[in-house]
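Given as structure tokens, the chain that follows is alone and in the form predicted on its own.
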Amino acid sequence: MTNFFAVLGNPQLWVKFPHVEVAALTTGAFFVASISAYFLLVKLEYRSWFTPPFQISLLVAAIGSVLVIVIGHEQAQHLITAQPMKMAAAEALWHTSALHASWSIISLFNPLTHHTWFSIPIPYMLSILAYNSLSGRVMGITELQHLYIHRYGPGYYVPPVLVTYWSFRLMILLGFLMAVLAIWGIFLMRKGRLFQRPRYLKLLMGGLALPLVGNIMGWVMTEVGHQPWIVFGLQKTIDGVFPTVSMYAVIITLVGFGILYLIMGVIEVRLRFKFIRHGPEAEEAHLSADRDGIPPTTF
């Protein structure tokens, strides 16, 4: 790095981090709602303490949600020039489109051969996405290709279009389901029919996986999206391997990372479950416990 300030300036940044910003907001808002829905259906006794939260939580989740929506669009229309092999990865676009790009809702291919034998287009919709028209072109991965070899010399450089095709539309649809959900809950509650709908609360506490999934694959497409590269135009991946560092330590320290975080996080989930089944006033009493020098109960 030369010039930090240039990092700093980089448009891509301006994109990308409100995204991750809003999203990381977004999740823990699910979080707090999720919590609080199970207390409001299951332990009616914590009424009270849950319901502000409740409320608070699904309003930031609505918002955030529908920003991570606006932004990632955003985002995904800068991609179209910054970084245009992504993008059509991302919609298995194999050949450059027409004036008029449709956008698949599902698409069934074959990867090696670039052939699609089933898909779900709606019309005009990726020249929408990419351009905010009904008119458009939008560049494929062959022509990309083409183009990448006189401008980098030989090489392939398409990313796995399978993995990014397909966490890009799972993204899509978490983020989308999170909406509604979040949307529907504070209907419900203006409405003051929240608490006639159990199955709601339910569905909002399996809802704290939408964000956590979601996250990943926005990740996943992202870091796999932009294969080969680790900048792109500028170095390669295959180019950031230090000549020093064996394959067996890489593997080493992956494995071993790998086994931390999953010994962590199983910690972590077993420590939340424990506190989250005794209820505030268990966590209110270990507090007071500790504060007048009592041993605190084991639960």
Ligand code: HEM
Contents of the next structure:
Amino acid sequence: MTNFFAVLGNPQLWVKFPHVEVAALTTGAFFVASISAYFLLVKLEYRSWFTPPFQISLLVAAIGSVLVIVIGHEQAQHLITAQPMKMAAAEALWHTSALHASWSIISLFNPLTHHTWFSIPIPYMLSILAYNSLSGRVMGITELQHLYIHRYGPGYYVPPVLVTYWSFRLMILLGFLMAVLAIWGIFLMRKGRLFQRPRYLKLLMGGLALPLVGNIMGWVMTEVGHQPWIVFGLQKTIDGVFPTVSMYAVIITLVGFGILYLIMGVIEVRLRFKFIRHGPEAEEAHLSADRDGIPPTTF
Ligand code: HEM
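Based on the form predicted on its own presented above, generate the structure block for the form predicted in complex with this ligand.
Zooming out: every chain and molecule, the one shown earlier first.
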């Protein structure tokens, strides 16, 4: 890096950073809300402990989910100009839509033949999403491929469309599910009907998976969608490989880190379940024993 301020001035940062930060905050809020829901549902003796964190986290989750969607929309608008091929792949848009681009809720296609055999389009929607207007040209994969050959030389500049399309769709779907789940909870809370709705609390316990999977989908879309570039327009992924690093070294490192993260993940999840099962009083007793210098007991 030669200029840190150039990084700060990169417009990409100012849509990417808030999207990921708010997504992280919302994930935390869903985590607290779902564990609180467990105690409110299963361990009724802790109802007074968990009602305040439940209410606060639900509020943060609702605001966060809406913000993630709004900022995600900003980010998509930025991508249309910054990385049009990624957006074209995320929409499986094989050809340029000259005036009114439609957005598909779902599209079944063959990425090799570019043939779409089933699609549910919403007319004008892609133009609205891209430009906040009923009309607006959105470049398609075929035309971008020709343009990039002309600009960057011979090569194949199309990312894996199937993965980019579905990871984007799933991220959006999960974002809306998160918002509905959190806003529904606030509605029940305001009506004072939350504790008469065990089914809602059960749903919220599972709701923790939504932002976790959403984050993974966002990351997959981002990274897969900019292939074959490591830095769009500047450096290809293939040129980012250091010549003295062998393929075996890469595979061993990847598998090694994979195993390490897997072990750490299993330990983390087991510990979380253990502490959640024992409840906050056991944790409190554990901490005060620690403070008084009494050797901790296992619980
Ligand atoms: C309507 C909903 C959403 C829209 C329109 C949206 C839009 C986007 C777009 C366009 C990108 C790609 C950015 C790029 O390649 O530069 C992205 C990335 C991402 N999104 Fe979303 N998103 C939405 C919902 C969510 C949700 C619900 C989460 C998670 C809770 C999430 C987490 C992420 C993450 C972690 C990335 C990766 C960012 C990176 O690696 O730089 N998004 N999103």
